[in-house]
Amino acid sequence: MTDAPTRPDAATAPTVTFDFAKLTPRERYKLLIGAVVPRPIALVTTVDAHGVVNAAPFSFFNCLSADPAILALGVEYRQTGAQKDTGRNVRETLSFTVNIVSDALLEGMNICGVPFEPGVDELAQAGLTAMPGVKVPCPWIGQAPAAFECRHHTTLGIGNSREIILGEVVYAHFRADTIDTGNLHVDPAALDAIGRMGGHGYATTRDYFDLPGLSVAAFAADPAAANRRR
């Protein structure tokens, strides 16, 4: 019989617990963004019904499905209860584009997060280049290492402060050095994406390693392989 591998005994460590029903929205927010990290960042470009471009960053963002290809955005309402430009534009045009934020795009992303008045061109303020969309009216950002044109799929109204927008990817743009077109492997070093931590914190993706998944047979033969980083 093979002995089970030794693991840290976290069960006996002191814990602090929270009943989310007794917390304020702000308190829940702080716990979630501090622990669910790092979160990928979407720099989302949209247009309104008149073709005016808007760009805004969102770290309540992720990929939820490949078939169909679905990206999700958590879009907060304004303090007045009104929709932000991104949510309103998606509702009007049924489209948006997700631009992946690299380290080189960090400054531009931060400028796009400034709460400018509606109608201000955030891309111009940030010195970023709007490239014409192929299948949606929204532009993609020329400096982004990757961008995904999305058609609106579903909007979930989940409360008084936020909505979740699902978009189906219909077209993608990758900077040529980020992808091997033969096997569609995306090079994480070339992509150089950043992630959002708690508070004002960010993290790079440069501390990278591989950890292959295991079959039941492989784990039984060599349990230590579960932590064999490459």
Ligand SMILES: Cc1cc2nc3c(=O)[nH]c(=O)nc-3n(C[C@H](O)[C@H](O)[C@H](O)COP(=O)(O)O)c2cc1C
Given for the second form:
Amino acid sequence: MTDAPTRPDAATAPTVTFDFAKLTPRERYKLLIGAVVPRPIALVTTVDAHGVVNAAPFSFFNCLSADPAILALGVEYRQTGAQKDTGRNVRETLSFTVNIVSDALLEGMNICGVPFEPGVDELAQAGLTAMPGVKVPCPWIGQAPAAFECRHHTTLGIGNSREIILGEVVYAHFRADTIDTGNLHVDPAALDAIGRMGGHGYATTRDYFDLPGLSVAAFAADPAAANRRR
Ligand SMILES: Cc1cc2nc3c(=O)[nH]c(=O)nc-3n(C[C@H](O)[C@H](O)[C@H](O)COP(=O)(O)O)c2cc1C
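Shown: the form predicted on its own; wanted: the form predicted together with the ligand:
And the full complex, kicking off with our chain again.
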């Protein structure tokens, strides 16, 4: 158990500010992806109306609700205004599967991010194994430490450049060593998820610590506990 070093006094540090109304989309993108970090990465598997498999990574991704269980994806349109294959497939089949990206899946994830022509099976290109979905037609990736089958819930049209797709989780696959099925505790070391930083940056989740939350009484009795990592 250690007390982490105290932080510099952020309230008095020099700041630079940005009026988002005066920024280009590219400038807003750079500020957001550089500072909203680390972002989890969804390696999303879908099928088109003919069953052709597609896989692509998305880091505008998160879990937004547990009841209902909602995962969200921010999917850009292409320069031409056309939907990416993932967005088009979700519209056609109303389903997608989120595969969690572990460090061991990094290379495969990056291959799936190559802008192949529609109809190219990225999983085959990446040497990844398509396992049959249970409740959705999309496969899940056999090498993923965890995968969530989702049915389309809502698509939010938020402008001309991207859409936000919400999916409700209807089925989950966990590699057995990643989870204690007694208490449903997911082992972060076994999951070994990676995160996306700004630019081309990535981060592992290996610098892990616990920091329990405090009741008012516990904080009053021992304020230093607010920064006691273990
Ligand atoms: C780590 C990583 C994260 C990405 N995140 C997003 C994202 O959040 N939204 C997006 O539209 N594209 C994102 N991309 C780019 C897409 O993966 C890429 O455009 C892909 O070719 C889309 O494939 P699709 O046309 O098969 O759907 C990301 C790429 C990488 C490598």
